[in-house]
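Below, in structure tokens: the form predicted alone, a single chain.
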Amino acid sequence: MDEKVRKRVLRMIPYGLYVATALHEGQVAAGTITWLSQASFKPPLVMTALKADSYLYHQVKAAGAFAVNILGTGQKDLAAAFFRGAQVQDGKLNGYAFEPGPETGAPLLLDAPAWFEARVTDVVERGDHTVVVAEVVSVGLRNPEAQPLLLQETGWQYGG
């Protein structure tokens, strides 16, 4: 297979830019993520793919649940500040406001349009990020005229 190739095609897949968050015995956890997915309508799953050696996915495995800031087109800066993870400073995550999830706990940041609680029903730890399948069991719409922020839209890449 021709890696150059592969890569290119690859990267034609769109991706939305997400920022998911967990809270395990009191630690926040939270990290830019692309390759998310919804897998059922009954019941409700999504699934996504997180780095195996993050702190991300480490506290999602031991909390068994997460969430997910779906995150607007223009949001490109609420994104890229997620990418070195999260700390929670003068009850801000890093510099934006959030409340608990009503079912996890996850933090929710309240610049996101919407968002969404899960529970972990599945992994796949294969490859350099494992595959997360979890039911939704709560969500959030704070802007229903938002449209979402594409990766493309950013300049950026991920994937291939």
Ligand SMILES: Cc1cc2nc3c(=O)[nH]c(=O)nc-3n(C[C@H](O)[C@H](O)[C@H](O)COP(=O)(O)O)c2cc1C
Given for the second form:
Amino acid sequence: MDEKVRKRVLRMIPYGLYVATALHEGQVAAGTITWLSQASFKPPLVMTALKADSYLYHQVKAAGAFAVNILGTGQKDLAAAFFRGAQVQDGKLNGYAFEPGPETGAPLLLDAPAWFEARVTDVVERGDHTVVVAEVVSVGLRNPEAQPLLLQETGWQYGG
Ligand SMILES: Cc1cc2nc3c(=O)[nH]c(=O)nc-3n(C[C@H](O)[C@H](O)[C@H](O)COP(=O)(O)O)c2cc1C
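Can I have the other form now, the form predicted in complex with this ligand, not the form predicted alone?
Below is the entire complex, every chain and molecule, led by the chain shown above.
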């Protein structure tokens, strides 16, 4: 397999941008992710791939649940604010206002146009990212007019 072509081919898979969060024993984790998809209608499942050595995955696994904040077009700065770990200061998460998710307590960013919470059903620990399958247990729509932020819009790459 030609590695350069592999990289180009895999980078043609389109993605959105999200801030995933989790809360376990009072400790918040958060990170910007792209590798996310719905995986079943009934029950409503999603799957995401989380960096196996990240604090985010550690806390998602420990909590057995997480929240996904769906970012809107133009929210590149918000996405960039969650490439590093999570810090709660003055009631804000990495500088952004949030509220606890009703089902899991995981932070929901008030600026994100939509969100959902999910409970982990399965994990596949295989590569450098772990595939997490989870059932959606609550949803919220703050801005029905918003269009999702796509990886292509940001000029960033994650894949290959
Ligand atoms: C464009 C981009 C996309 C990313 N997508 C993912 C992803 O899908 N899954 C993931 O676990 N990390 C992803 N990351 C990495 C996380 O944003 C970041 O490394 C992580 O939140 C920090 O982990 P920590 O919890 O150890 O601080 C991505 C990073 C970038 C720059």
